[in-house]
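What follows is a single chain, given as structure tokens, in the form predicted alone.
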Amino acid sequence: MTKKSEQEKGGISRRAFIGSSAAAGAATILPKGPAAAAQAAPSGGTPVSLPPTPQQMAREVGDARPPTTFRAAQRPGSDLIVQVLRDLEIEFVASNPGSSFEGLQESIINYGEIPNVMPEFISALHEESAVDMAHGYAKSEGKPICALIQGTIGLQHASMAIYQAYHGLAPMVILVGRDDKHFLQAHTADDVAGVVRSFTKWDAHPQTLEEALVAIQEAYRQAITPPCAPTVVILDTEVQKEEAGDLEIPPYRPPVIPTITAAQADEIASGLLAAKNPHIAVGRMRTPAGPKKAVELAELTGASVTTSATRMPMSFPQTHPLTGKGADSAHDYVLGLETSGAQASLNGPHLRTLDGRDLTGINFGGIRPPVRPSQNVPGENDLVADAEASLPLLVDAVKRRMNESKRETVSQRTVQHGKANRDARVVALRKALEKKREGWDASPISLARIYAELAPMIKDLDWCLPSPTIFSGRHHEELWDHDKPYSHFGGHPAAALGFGIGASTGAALAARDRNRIVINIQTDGDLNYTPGSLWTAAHHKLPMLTVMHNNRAWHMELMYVQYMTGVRGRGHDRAHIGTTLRDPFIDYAKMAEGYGMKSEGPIKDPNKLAAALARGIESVKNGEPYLIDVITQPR
């Protein structure tokens, strides 16, 4: 398949955007030239940084008096920026406030007949948390919200979370305030987006309000066009405060997502219908529409299905009758949807296609061209096209080839697969339950018991499990039914800690007005990076139950050190140094209480666990987040 241009994909490259007439000038991400005079070098010398002026310091410490005798703008430019976000149906802007976007923040909370709605300003206590919230929301809903970030220092705080979101294929729009005239110079730069360019998909630094409106629309379009990823727009304070006059918002042009061709759809449809035992392997789709179409295709063909729903969002329902190996595991045609398939794969485009962003040659592992086999390496039968956008073509091609004989074959195969898969699930569940009874009455409390006690309490609720569970045993995979696009988010995409509580808070933002609850099995080491999200959840009344996996250690690192002491023959009696959270122990119930969240614990008696979980779920159902501190077994 020939590689399509950026224009054919429905987006435009940064270079094309800079020079396009649609941008009404030179919106640019390139350095803008000499910095302010305070940074200029004396004749024959090296650059110096002069202390801030009294006026700059007054703004930095909040001592600037607003005018009382006139209105600074009749139609502020930032009002139009908010309207663009509203037109794009951006529900939330997560932010730790900063003076470089005071104009935009004021518009978010005051603009419109119903202010502070679509988008609603969400208070984050750390820029990393703001981005993690956008990440969690994106995985829950398959669409972006905004993170609003303060200049260079805020972007540096947020950079790790942006790096994780990039690896996690999370669509989000990051707006960064910039003030080059009134700021401390350490808070600004000529090319602010350069801080995160290597692990974002697209960025722009518009010079006028008109360019800013177009740039935000393009950032949104790029973020939702596969490969989905964070995008960045730098907003100067002057642009936010500019008088808009009679400027009109340009019409938004949705992206054109790359699909397979009609001929390729016909070929795959023929293969599925000609096969005696077809199989479909489903990875992660972009939005909830993807799994729905995958279900339609599977039911049309009677194919058995492998799902990734227990390891990532937007996959095939776990308990659908066709999910499993089926009546016969010898499959003669395997189609992969965003994963590998033996005969055909709709798999991509991938992050590896964004090979022009690493301008300084950092070569981050996982982003650079693969040097070893991984999920990011093209398969032999890959068709580099988006599976979700291609599925309607494929469904139509199957329907055109369907006849009475094929319908009868599909019907019989569906019944056979359904019975075999149900029987296999019953056997697997019995084995899992027997295994998870081990240590049931132990203290510290078994992690399997936490998941098992929760299972009957949430089975009739609309729930989401956004927190990574690799450290807590992944017991939900066997005990809970992952049948919604947002059932589980998987792990830390870049294996970076501090993610769980922020992502869960973002998922709870999505859940709040959708009659859904969030279950966050929260590791203790991870929470200590960014505990401020507890306050955000309490402040915004988010339906999030946090159950602490409090093993009082960074246990993986403890095991590593124990291993090294063993192979070096030194004994492991000192392996706790630098790897455990003791002397003193941390009281997470009191931590949550300090942030204004209802809480209880620490719970050590396993017989008191179920009642505590029931109280927590009832609180969350009533719109009050809740934390239960549970002293747990290490793994």
Ligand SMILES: Cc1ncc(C[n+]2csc(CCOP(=O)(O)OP(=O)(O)O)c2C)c(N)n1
Given for the second form:
Amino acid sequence: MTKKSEQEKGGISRRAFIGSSAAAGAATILPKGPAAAAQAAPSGGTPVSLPPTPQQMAREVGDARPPTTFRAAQRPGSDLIVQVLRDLEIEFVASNPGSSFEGLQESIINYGEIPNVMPEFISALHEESAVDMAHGYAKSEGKPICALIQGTIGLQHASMAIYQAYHGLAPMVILVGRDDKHFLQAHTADDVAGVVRSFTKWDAHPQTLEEALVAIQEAYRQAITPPCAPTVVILDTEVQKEEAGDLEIPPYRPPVIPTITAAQADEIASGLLAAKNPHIAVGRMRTPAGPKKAVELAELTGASVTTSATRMPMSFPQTHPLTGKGADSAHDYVLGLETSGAQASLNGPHLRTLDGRDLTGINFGGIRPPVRPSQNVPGENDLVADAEASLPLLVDAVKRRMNESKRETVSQRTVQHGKANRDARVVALRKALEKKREGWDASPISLARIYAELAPMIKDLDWCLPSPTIFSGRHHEELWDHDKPYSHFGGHPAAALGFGIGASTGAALAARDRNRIVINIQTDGDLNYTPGSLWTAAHHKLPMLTVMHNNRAWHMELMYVQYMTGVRGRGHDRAHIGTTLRDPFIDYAKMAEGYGMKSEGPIKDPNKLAAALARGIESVKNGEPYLIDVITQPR
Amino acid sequence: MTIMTKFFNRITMLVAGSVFIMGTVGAQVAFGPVTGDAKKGMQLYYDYGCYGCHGYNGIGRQNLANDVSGIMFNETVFLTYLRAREDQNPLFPTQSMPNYAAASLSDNDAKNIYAYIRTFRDEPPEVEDIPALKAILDAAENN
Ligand SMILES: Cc1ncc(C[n+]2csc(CCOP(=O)(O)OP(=O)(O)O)c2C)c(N)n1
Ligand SMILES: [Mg+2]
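Same protein, different state: after the form predicted alone, show the form predicted together with the named molecule.
Shown next: the complete complex, the earlier chain at its head.
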């Protein structure tokens, strides 16, 4: 829409307002509503004097009391939006500012008794970072925060991260500002959410404030209902700025998540209790409540447990005495919780494709593809029910069937399993350590050494490792104890790079007020997509230790190109072109310093590593993020 | 790795012949003489990307240090091995051992690389003598 047609319609453009208010001084009030519009300059741009306000009128007739403090907006719609977020206990809104949501932004930072808390406005330097932060937070806490995104262009920046979150089953509510009246047409689309619709679960474009409040609640509900995923609400700037009057916030109804039936719970409970050697396989549940209940079930039944805690969040504690094959690995009843099991397994609902559709196809547009295309296709004995929501039923069913003799059996089995699992763990660890010591004194530094040196330092701390570790050897799997729902997040869900730093920053947001620290083992290629999160961590004082896995390359691609030169029989010494980060090398300690983060390095001497890591941990414990550049072996 | 490349790698092993068997005895066999220049080999090992999968010091995805590889038995076997994969044409990217054609890596340069690899020694301290590893083990044992 051009400036001219705005004026023809009687609107006041943003720029005209800024200009006229500068001319008229601070007292100028933006006229509102049809009456005010009728007063606006018809075409020539000459300001027309405004009618007296009620206050001025009162003074005119002799009421000389000083005017009450005047607020143009009495109860802005965006205050109610913030109240909805607060009621939903959304801790953070990660955002890069945009002029389609200054109304909402102003409410976040100013509304309420304690403004800018629940939610707190978190400054992201890139929309992709904002969404990665929401992803990292969701993986550690199992619940959403918001990303607040500038319409159209910001959403395009955000889109790859949203795609990754969709694959990662990460619940988040993405609020997108939209302004089609007073702003650039290029930032506005009729269907703003269209650009991400193929990889979001639900979206809405409410037309009124009341609809907007309901839409945000629904977006939240949809995001946390399995399969969890990102949802989108488009918020028109008018809706944010509208006077709310006496509009009340509609009540929020939590989702009803499908569980097994009481009869099924009874059947599984009797299976577990009748078995001589029951076993439970645990995958990824939704929230920290899932693993907690799984521990209760395992302890009640004395079942040995397989965990996925080294590969994904929200699984069973890795060093729980029941974790492992147990005293006897011939299990006669196996229960799967979000994983396939032999006798029964509870796998939450999944978005499905239409029949006959190619599961490997991406097919953007039209129908949303499944959240996880090729995994967790229910098997014969699978109950399509959410394991976490079903666990309380199962625990109760087991408790009801418990008697003295069963309790005795369980307690004996628990002791036997505990001893066997502990012994097996030590044997496996001894074997692993023999491998880890290889190249111990090498320079550049071995990746195993980074994880090994860190292990005793974080042993008694509450830590979270959000970064994908597939490129750095996954040495934490054997060396660190993954006992928390948020210990490790697994890989990049869509194998999309630029994820580690943002996800770690989001996890560090969750960690900040929970006395937890985040360890980010950061590959160099990955950092360079969105390094701005370093500033976010410094600015918000996030407890994040970043240890560079600096192999000065997109090393995976180097290996592929090297192989290809072999296939083609030429230029074997040229594979570094376009695959390495040399000439010049990037100085990550300086990069961090530039963003205001404490740092050191590059470290090449393996004997200097431990002291640097210790300094880093100390700093992070004091709420100061820290980066250590380590020149490493490639893999 | 695809099934196809696995299959081809097996063929490569057969081309390398008796070496396959020697690989299993490794260090006990007397290795052949070194004729190349290890110093030159050091740069070539880097330029030709060997470090990418075998580590800068022969410890990596596939270890070469400490004479653990039967392929390193002598220069001839080593050269045969480097050239033995030319007919592999995978459809998918792979991180397996690439073919190194003579047209792009000469016999001489390959022998220099051979000489350099033969110098690789990795003698890390025992687990018990590495404080971090010992601490990890102690913690698990006292659990
Ligand atoms: C967004 C995105 N762009 C490109 C790729 C292709 N890619 C896969 S691995 C890789 C290199 C990663 O480099 P780095 O993070 O330093 O890890 P390294 O391989 O060096 O261990 C690239 C570019 C990708 N997966 N995602
Ligand atoms: Mg790299």
